[in-house]
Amino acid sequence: MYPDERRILMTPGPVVFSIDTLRYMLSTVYEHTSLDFALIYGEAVRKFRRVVGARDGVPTFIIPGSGTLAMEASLVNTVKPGSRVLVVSHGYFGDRWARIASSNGYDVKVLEAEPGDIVGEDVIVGELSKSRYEAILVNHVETSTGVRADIEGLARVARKFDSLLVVDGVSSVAAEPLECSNWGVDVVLTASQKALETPPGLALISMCTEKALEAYGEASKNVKGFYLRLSEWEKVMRAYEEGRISYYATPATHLVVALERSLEKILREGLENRVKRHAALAKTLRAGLEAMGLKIVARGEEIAANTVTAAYTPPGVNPSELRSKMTTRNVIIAMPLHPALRDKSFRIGHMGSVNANDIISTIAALERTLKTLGAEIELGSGLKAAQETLVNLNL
């Protein structure tokens, strides 16, 4: 069924994307073996490689599929199998690392925060004390309770233990500071529908370090599978580059297009400048949460994602009632994924095109959505917060 009103997407992903966009991505179809395509491709791979960081002429990858895809890929082709793993987890998707590996055979060890929390330097260090492990393996954003790891603390002490580094970078890419190759975080991967802000369904991978690369020379030797073989699809990169046609499987051509247009925004719009807006919604939204008296799941502000916010409901609150009063109201909002959070929280997402006003009318759904559920809520006290946090950001 087709929404007959405008609808606010304040999801973790898939995003909003911009009509500048959608009317690239259907000015016209390309044949995927078609020179004008190769030539977009490869413009594609350029400017990702400048969002992430990533020096130029690493082995960089754009190919179809979802984050979940990004991520398998990245490990087995950078990780020998059976190597030990070092997991940490910060939920849901940490734990999606966990069962990756798993499934592929790795000996895996995970280190879990409580829901909110990171796992300290110190513990992370305690571990790779006791232990030597091929590679580390950590969520940039954790989606599923808002909070975000300092990664480039964590490359210092990957570069300390020998241990490759490999970021999901699928909720905060486009929106948090990274430089992977500055850094030395060894392996970035996203997806297309977040900060990216592109419709769902390409998966994206760059090698930053000499490490990675020396890791993915000998790992991708063994891929058992044919998709996932990133040395076979670095040929058709390394094509698209050099404004050639090669052909390895049929790409997202419609996707690809869009991406291409994206990151010129992104590119465009300065990535310093993005990071800012980004952290500077995010406060204010969180700002309007806590005046109306909800509490972040995120334990401290230095932790909290720039993309997205994980709350508490009220008490006597359901969050699948709350999501289906909200929708009616024409904002929607996302659904707890941390199991130990399953029914007492709900995400708001924050990225990609997501301006103030849309935190603005967000904020004024959700009090009068909370009101009508019965929670004690004041209406006007977010909002009031919300308008003094973007008059003193000057937004």
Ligand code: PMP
Contents of the next structure:
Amino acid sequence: MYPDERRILMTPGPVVFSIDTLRYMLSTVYEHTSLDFALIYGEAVRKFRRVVGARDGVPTFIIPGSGTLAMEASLVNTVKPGSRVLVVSHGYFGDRWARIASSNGYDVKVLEAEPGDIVGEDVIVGELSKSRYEAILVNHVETSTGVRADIEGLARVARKFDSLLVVDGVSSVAAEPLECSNWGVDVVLTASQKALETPPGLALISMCTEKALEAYGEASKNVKGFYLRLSEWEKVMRAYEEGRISYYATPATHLVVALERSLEKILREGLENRVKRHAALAKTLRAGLEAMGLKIVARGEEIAANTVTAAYTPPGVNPSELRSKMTTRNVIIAMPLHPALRDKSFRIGHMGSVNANDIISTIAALERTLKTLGAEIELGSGLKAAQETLVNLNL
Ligand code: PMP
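Condition change, the form predicted alone to the form predicted in complex with this ligand:
Following is the full complex, with the preceding chain placed first.
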């Protein structure tokens, strides 16, 4: 049950956590009504704002929950029930936006892309010109296909049509470029287990613009239920930032400590360096896969994500057999999620502390595995291309 061999985890979350992060997390029991803990929490909130490029002091939340909770909480606290919302969907997690919105009683219109593509700006503008939408809901990176949306461009469009832009950054924050306040991205949310390199269990949200503050001020007053009322959580967040103790529901104390350490590490690397590193490794992986003869799901380099790559399996290779044979070689890859890609693709996550050696090992294991599964693969073809890319990038 517990693997005793050293494994390379190449899934799009959870990712490998640094020993340092885990060491702090386990160093003591953090009592949530202690001043020490309040100070750590306050630091985590401030550092998270810097990572997403949110202005100082804007309402920012770190609460127990997963990415899905962050999506739901963001929506119900900024958009009034019954409003029309436009979901720009690039796959499985875009469709999740639609399901969350429908189940909360919003009037939902979905613009859907072909698997591997993104919805064109002209299509979005066309829809917004026809009808008024209170909000646009989109994923920055769609984890099921490995595509990245043009969030900066979408923010301009949203502003023009006076729609609130709510961005799911679960697979992008801390690995793709993002400056939410400067770009005019109103609301950004994410979860701890991806490029933030923290164990699963935290939902994070920032209200980045004036428009978001207004929308939140209005909608959060009428949130039904109890746990998702961000206006109540805000009192706790403010108290922690001011070094005071407060309580609404017990925070995930150990995870917050791990997150604060991880955010420190991320900011020490520098956001620009970090994005560059992710982009370089993603490019290396794609070069290797393509040289092996595999087709990348993302239709074009400019929309291929820094954090996750989906690729089609060669004819005759079953994704679940591929994953299980890769696991016996101690490289863990992910299964397809997009309904249209289920029996014919696989996914590789490359975010957080992933380095060039991980990419090379993954390509090597993939070449061997596909070869033994009967695919026509020339051993070394992917490795050669990946190595050349790394040499060209001086890595
Ligand atoms: N959005 C995206 C883009 C995701 O990749 C995921 C999870 N992989 C989610 C939302 C949902 O997050 P969670 O599983 O933490 O609820």
